[in-house]
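We begin with a single chain expressed as C-alpha cells, specifically the form predicted on its own.
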Amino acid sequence: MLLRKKIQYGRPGSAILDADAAGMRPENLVEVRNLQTHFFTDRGIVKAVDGVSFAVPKGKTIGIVGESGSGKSITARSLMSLIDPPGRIVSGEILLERQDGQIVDIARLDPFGSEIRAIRGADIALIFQEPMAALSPVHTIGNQIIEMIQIHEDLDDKAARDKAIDMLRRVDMPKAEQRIDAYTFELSGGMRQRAMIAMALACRPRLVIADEPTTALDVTTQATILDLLRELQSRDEMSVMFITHDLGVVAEIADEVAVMYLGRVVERGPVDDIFEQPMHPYTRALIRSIPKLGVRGRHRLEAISGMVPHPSNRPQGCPFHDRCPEFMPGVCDRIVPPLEKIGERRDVSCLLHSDVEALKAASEQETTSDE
C-alpha cells in the first residue's frame, strides 16, 4: 500500500485551550512548539519541517531566513493548516491567540473544517509570492477582495464593494474605483501585490504571513510594498512573519529573526543581536553573502559552499556539518545539537555552543537503552 493513502488528517484531543493549559506567554499572538509537517511519499517519509519552534510577538514583525530548501514555506503554510496532500502536520503545538481571546491549536485542527475556514483570514491571512498565481485570472480584483469580506462579515454586496474600494486605496492603488474592476493581467507587477494585500487585509487579521512578497518585483517596487507593509502594520498593530531568503531586507523590516536550515531553527533572536553577534556558522555564512554598502571597488561576494540537501537525504548529525567551515570530525557528524537558550533572547542549534560531553552520554545511553 503507498503511504499517501495512509494519511489521516485532524489530529485526537481539544483544539480549543484555557489560558493556563496553554502556557503561553501574554506577549505573544502565536506560539509554534516543535512543530512537524511531513509528506508521506510513495519513496519515504519527507520531513519538511522537523522539530520548529518559535513565537510571534503581537505588534511585532518576526523574520523567517534561509535558503530555499529550509523550509519556510512550509512552515508558514502549516500556520494556515494549508498543506497539501501527501503533507500533514504530524506532531508539535501551533498555538493562536484569536480575536475574541479564546487560544486554538490550529495543529489539531480538520485542515478542511469550518474551524480552520473561520481562522483563515479573519486571524491569519497569507501574501503569496507571486500573484498571479494566488490572484484569480478570471475574476476581478474586486471580486475577488469582496468574496473575502463577506466570507467572513455580514455584509450585502454594495457595503461589501465599499470596503473593497476603502482597502484598496488603504494599499495605495491608484485610481481604486476604477481598479476594482480591473483584471490581474491589467495590473502591473506592483498593483497585483497591493490588490493582494489588499484581499489579505481586508477583514484586518491579527497575523499576516507575507511569504516572499517582494522576489518578483524590481528594486523601487520592492521598497515601496515594504514601506507599505510598515505603515500598515503600524496603523492596524497587526504581527507581520516575513519569510525570505534576502537577510537584507530583514534587517530593514523585522523586530526578530528565526533563521531555518533543513526543516529547523538553528538560531532565533532580536534582529540587531542576530546581525551584531551571529552565533550559528550558518547564520554567519548569511550575513557574509550580503552585498556591502558603501564598498568602493569590486567587492567579491562570499558564497556559501555546497547546497541545502533534500530533506529525504538529510546528513546525520547537525544538518549543517557538510557545509561548516566550523566542522568538528566525530562530533557534528554524530550529534544532533539542541536549540539551546543563550542568555536571555537567544537561541541557537550549534554544538559549538553546547555541553559536547553530555550531549555524548546522553547519545550513548539512548543506544544502550534501545538495544
Given for the second form:
Amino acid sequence: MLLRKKIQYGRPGSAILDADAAGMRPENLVEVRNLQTHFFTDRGIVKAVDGVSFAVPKGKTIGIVGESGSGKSITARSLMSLIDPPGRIVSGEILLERQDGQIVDIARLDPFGSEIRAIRGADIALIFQEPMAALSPVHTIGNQIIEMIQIHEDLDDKAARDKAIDMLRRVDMPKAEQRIDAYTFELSGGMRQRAMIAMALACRPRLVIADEPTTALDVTTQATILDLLRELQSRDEMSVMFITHDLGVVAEIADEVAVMYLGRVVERGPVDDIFEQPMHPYTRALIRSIPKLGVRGRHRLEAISGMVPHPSNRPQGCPFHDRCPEFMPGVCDRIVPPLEKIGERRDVSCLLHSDVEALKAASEQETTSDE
Amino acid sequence: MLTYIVRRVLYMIPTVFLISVVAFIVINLPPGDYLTSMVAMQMEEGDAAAAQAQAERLRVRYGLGEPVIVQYWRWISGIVLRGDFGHSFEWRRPVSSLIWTRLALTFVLSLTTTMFIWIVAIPIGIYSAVKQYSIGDYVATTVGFIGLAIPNFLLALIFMYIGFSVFGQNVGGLYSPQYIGEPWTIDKILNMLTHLWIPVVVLGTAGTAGLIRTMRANLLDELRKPYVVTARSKGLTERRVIMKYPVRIAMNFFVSAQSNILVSLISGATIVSVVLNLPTTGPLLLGALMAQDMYLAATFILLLSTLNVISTLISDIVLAWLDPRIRYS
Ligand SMILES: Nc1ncnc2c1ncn2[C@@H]1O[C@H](COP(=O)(O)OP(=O)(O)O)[C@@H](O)[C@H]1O
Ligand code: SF4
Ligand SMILES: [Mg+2]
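Having seen the form predicted on its own, please provide the structure of the form predicted in complex with the partner chain.
Below, the chain from earlier opens the complete complex, with every other chain and molecule after it.
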C-alpha cells in the first residue's frame, strides 16, 4: 500500500495540460475518458472499471446508477486516485479543471505525490456510505473536521475550530458548539452523516462525490439528508457526483445521469431524456423496476432477470447480452458496443444504436491485420 | 475518567484480598511442621535451649499450631499494620529483610524487558503491516518465528556463551563478583547495566516476537477499514494517515495484550534467573516452595500477584485513555 515504486500511471507525459490541448468543454468540471481501473489479484485480473466515459458539468449534479458491483465506487475512488493495491488505474484520462483554471489529468498523477494531495479535500471531496465506519471511532468529529481545514487552509486552532462549528451549523447539526466534541458512537446515524458532509464541504470543494450517502439511513433521515445535499449544492454552486443503485433517488436529485453496468457506462444523458426516452435495454429495465408511488416496501415490480456477472468473467461482446431482452444472436455476443453519441450530452452503448455492419467490417479488418 | 479509575482501584481490593487468602492456604496445604524440623536441626547443632526459646517466640507471635484462620489473621494484620511479612525458617531471618532488594531487581528487570519489547516490537510490527509481503516483512516474520520457538533457557545459555567468548564477560549474575554485597554506587549501577542486557534480550525475545505478530495482524485489519480511505481522501500525507488513524487504533489491542505481560515475564524470569544466576525473586521463590518455607513463599506469591493486578490496572487505565468507547461506557 505504501510502495512508492515509480509505476507509470496512465500515459507518459505531463499531468498538467493547457485547456486547448486537453480539449475539455468549458461547461464541464471533470471529464472522464475511457477510464480503466483493474485489480491484479492472484486469481486473475478483475476489470472493475473497464472503459468508463462521462463528464461532470459545473455546478450540477450527475447521478451514477447501476446495480451493486457495477464499478461505481471504484470509479469514484479513481477520481481521487485512491485505489489500493493490487488495483491501479491502467489507462484513460481524468481531466479536472482546478480552481485556478489549470487542467490536470488525475490518472497521470503519482497517488502519493503532493499534487494529488492538494486536490483531495480541496478540489474534490468524498462522502461515504457508512459514516460510522468512515469516521475514526477514537477521534472527535471536531478533531477530524478541523484536521481537514488545517491541511488546506492556514488557520490557527481557534479559527479552524470556529470554522468547523460554522460548518456543522450549515449542515443543521443541532447544538453544534457541543457536538463538535462528540465521538461518532455518541451520535445518531443522521447526525454522523451530517458530520461527514460538514467535513467534506469544509474546504469548499468544487466537486463532492457522494457514494450512496443515504443507503445506511432510515427513510425519513434519507429524505432530510437528500434535501440538505441539494440545498448546499445550489448555495455553493458546487458539482455533485451522486452514486446510488436507486433510480428513484436519481430522479429526485440529478441533472444528468450515467448508467453503469459491469464497469462501463452504458447510457448517459440529461435526467429527463433518460427517464422519458431510455435508449439502452438495461436502462429501460432499471426504470421498469422502480417501485411506483403507492406500492409499499422495497417490492420490485419487475426485477431484471439473471445476475450481474463478476467482472472477472465478463461475457464476450456486449456485457449485458446474457440478460438482455433484445439480444441479437451472432451480433451482441461478438461485438463490443462502442459508446455512440446520439445527441447533445447524450451517449448510449448498444448495438441497436450502432452501425453494426461498419463495426463488423472494422473488427474483421483488425483480425486479418493481426494475422 | 476519574470515576472510572476510582472504580477500578476499588475493585482491586477484594482481588488482592482473595489472592492473599489463596496464597496462604496453598502454602499451608502440605503436611509437616517446618518449625519442628528446624528445632530438631538446630538441636543437632548443639544450642538446644536457644532453639527452643526462639521456636517458642515464633510460635506465639504467628499463632503457629492454632487454626489456619488465626495464622492467616496474624500474618495479614502484621503485614498491614507493621510491615511484618513473617519469618523465613530456612534463612532464619524476617521475610522483609530478604525480599525487597530481590523484588526491586525483579521489577527493574521486568520493566526494562517490557520497554525493550515495546521499543523493538512496535516499529517492526508497523513496518511489517504497512509493507506487507516486502522482504523486510518476511525477515521480521521469520526471525519472529525463531524467537518464539527457542526456549528461554537455551537462549540464555547461548547468550552466556557469546558474552563470555566474545566479550570476555562473566555474564552470570546481575553485576560483577566484586560488587556483591557492596552498597549501591554509580559504578555498581553501571556495572549492572552491562550485565542486564542478556536477561533482557533472553526474556524479551519471545514477547517481542509475539507482539510483532499481534501488532502486524491488528494493523493489517485496521489498514483495510474505510476510515483510512477517508483520511487519505482529505489530502493527508501517507505517514500521517497511518500514524494518526490505524496505528492509533491498533495500539488499543496492543495495550490490552500487555495486561498479563508481567505474569509471563516473571514466570519466564524464574528459569532464566536460575540459569543466569540472577538475584531476582524467581530462584528464591523456587527454593522457598521446595523447602516449604511458608512465610517467604506466601509473601512472594502475594507481592508478585499484587504487582500483576496493578499492571492490569495500569493497562486498563491506558486503554480507557486511548479509547473513548471504553471511557464512556
Ligand atoms: N480490492 C479489490 N480487489 C479485487 N476486486 C475488487 C476490489 N475492490 C473492488 N473489486 C471489484 O470491483 C467491482 C466493482 O466494485 P464497486 O466499484 O465497489 O461496485 P459498486 O460500488 O458499483 O457496487 C466488484 O465486482 C468488486 O468485486
Ligand atoms: S448490444 Fe445487444 S445485448 Fe447489448 S444491450 Fe444492446 S441489444 Fe442488448
Ligand atoms: Mg459501492
